[in-house]
Amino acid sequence: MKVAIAGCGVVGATIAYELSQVPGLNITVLDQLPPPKFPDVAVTQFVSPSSTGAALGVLMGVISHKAKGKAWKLRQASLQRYETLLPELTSIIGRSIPCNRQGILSLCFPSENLDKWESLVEIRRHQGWNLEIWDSHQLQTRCPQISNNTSITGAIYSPQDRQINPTALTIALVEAAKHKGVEFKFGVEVLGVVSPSPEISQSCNAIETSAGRIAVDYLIIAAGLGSSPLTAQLNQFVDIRPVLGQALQLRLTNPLGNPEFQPVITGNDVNIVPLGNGDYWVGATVEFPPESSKEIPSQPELLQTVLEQAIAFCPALATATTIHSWSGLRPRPQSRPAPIIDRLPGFTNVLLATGHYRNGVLLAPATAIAIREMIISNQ
């Protein structure tokens, strides 16, 4: 069975790897961008058109207020799969993927509703997960880098949530999938979808690409913002719009606080992500396009506001050197929840795995599992 995957961000790459373990599938992944690689840290500004290249890789699963239904099931499935996926990839490619296993620390403020957190702690306990509520004394003891001003009253600590380097993860997935026989075509654009009569319920026969026609039994659209024009060709337009995010990398002479305890710190939608050796990612902005345009000019003042907020949380960051900054576009579905994991209406063999917005890295494994089950169920 021939399977084509349009898009090789972290979602497309995870699907490719997951499907590579299903016997009898011939898998081709296409992406119009070059192969994923690390940005040159000597460059002061890095702009990525993909959401993977701009992501911070913070897996807010257990600490999320999503406690039931599909939203929680996807998060839980991904967290569980990551615990087996990362060792699998390490075994295949011979190197580890940068992963912070020291959890996520969410700062609390005077307006915080601790009753909701206490309820969530109990829910998670019954679900087999751990959350801790820290008072200001516990916070200062464990994380002395946090400002002790009265605007921070404590924190919620989630020891089982993770942070994974998105680019390193995607590269590892591609290498591991290649090892299992998946073919990748980078720098190849999907030009069209071949279907005899898109007006009636049917299947997709092939795709036209800049490298020629490829026959398919299944087409998986995992192209983020590029998913909209592909679905439009099949008269089933899926409206996905960009949301810009800006972030930066800072360098300190010494790590913040206790070098042995370096969780991701988050508060007011600002994330401080330890990278090791005194380096930190700080981000990210959330910038929507103007009503009259889909173009989003980046606003440096918004990134400066994020930096100032991070410094308010951890004053030592004021002495840090900025190594580089970057921006990228997140794919946000219009008028429907994110992500979109489903069959394209009217088509038996076109699957959607797109529109993950700010949770692509978090939900990639669960998405891949769902897509695999859709295909297996029809074999």
Ligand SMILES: Cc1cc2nc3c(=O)[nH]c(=O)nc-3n(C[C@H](O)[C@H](O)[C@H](O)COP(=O)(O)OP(=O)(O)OC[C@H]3O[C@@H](n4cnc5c(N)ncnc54)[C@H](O)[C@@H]3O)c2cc1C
Contents of the next structure:
Amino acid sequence: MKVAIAGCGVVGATIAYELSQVPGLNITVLDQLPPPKFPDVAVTQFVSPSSTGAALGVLMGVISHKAKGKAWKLRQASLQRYETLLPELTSIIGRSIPCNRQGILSLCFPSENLDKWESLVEIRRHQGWNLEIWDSHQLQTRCPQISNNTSITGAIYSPQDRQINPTALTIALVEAAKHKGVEFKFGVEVLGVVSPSPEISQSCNAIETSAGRIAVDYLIIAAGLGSSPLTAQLNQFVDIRPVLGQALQLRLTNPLGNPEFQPVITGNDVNIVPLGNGDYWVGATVEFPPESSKEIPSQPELLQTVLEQAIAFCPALATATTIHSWSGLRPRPQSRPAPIIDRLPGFTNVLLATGHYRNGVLLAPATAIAIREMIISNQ
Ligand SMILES: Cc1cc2nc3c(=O)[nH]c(=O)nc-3n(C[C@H](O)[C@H](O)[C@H](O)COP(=O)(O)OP(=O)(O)OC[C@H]3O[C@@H](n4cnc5c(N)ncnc54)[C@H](O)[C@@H]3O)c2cc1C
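Please give the corresponding structure for the form predicted in complex with this ligand, as opposed to the form predicted alone shown earlier.
First the chain shown before, then all remaining chains and molecules of the complex.
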């Protein structure tokens, strides 16, 4: 069975790898961009053409407030799959993928609703996950880099949450999927979807691409913001809009606090992500397009506010050098929850794996499992 995947961000690449283990599938992944790569170290400012290339890779699973239903099931499935996926990829490609296993530390402020956290700690305990509530003394002892002023009252520590380098992960997934027989066509745009007779037939049997027509039995649309135009062609427009994020990489001569304990620190929607050797990612802004337009004007002052917030949390960051800053667009579904993992309405063989908004890296493994199940159940 011929399966085409439109889009090779973290979502398309994870689906490709997951499907490569299903016997009898002939998989082709198409992306209009060149193969994923790390940013050029000499570039001080860039705009990422994909959402994945801009992401911080923070996996807010156990520490998220999603406690039940689909939102939690997807998070849990992803956290569990990551524990097997990373060693699997490492053994195929022969190198490890940068992953921070020291957890996520969410700072608490005077207005914090601790009752809510206590009830989440209980829920997670029943679900088999740990969360710890730290007072300010515990916080200062474990993380002396955190400002000891009274505006930070403690923290929630989630030891089982992770952070993964999204570009390294995507490169690894492509390499491992290739190893298992998946074909990748980079620099090839999916232009359209061919339906034998759109009035009567609700299936797609080929796609038009910038490199010619390709016959397919299944099409998986994992094209992030590029998904909307493809669905529009099938008269089933799925509205996904951009939300801009800016972030930066800082460099210190020494790591913050205890070099042996470097969790991701988060507060007021600002993440401080340790990369090792005194480098940190700080971000990201959340910038919506104005009502009147789909374009989002760049606002450097918002990135400056994020940096100031990070310095308020960890004053030593004030001495850091900025290595580079960047921006990217998150694919956010309009008027429906993220992500969209479903059949395209009315079509038997077009699947949507898109609109992951702020959690595409977190939810890619669960998305890939769901897509695999949809395909297997139809075989
Ligand atoms: C600043 C920032 C920080 C973030 N931090 C996090 C985080 O900490 N944790 C987290 O989980 N998520 C985070 N995200 C969100 C995450 O990046 C996205 O949810 C995720 O990358 C979406 O992946 P994707 O594969 O669906 O989309 P993309 O990465 O955008 O990939 C879609 C691909 O489809 C291709 N494409 C589009 N149209 C076509 C076409 N017609 N033909 C061929 N190819 C096409 C594009 O070229 C692109 O490569 C962040 C995002 C930003 C911007």
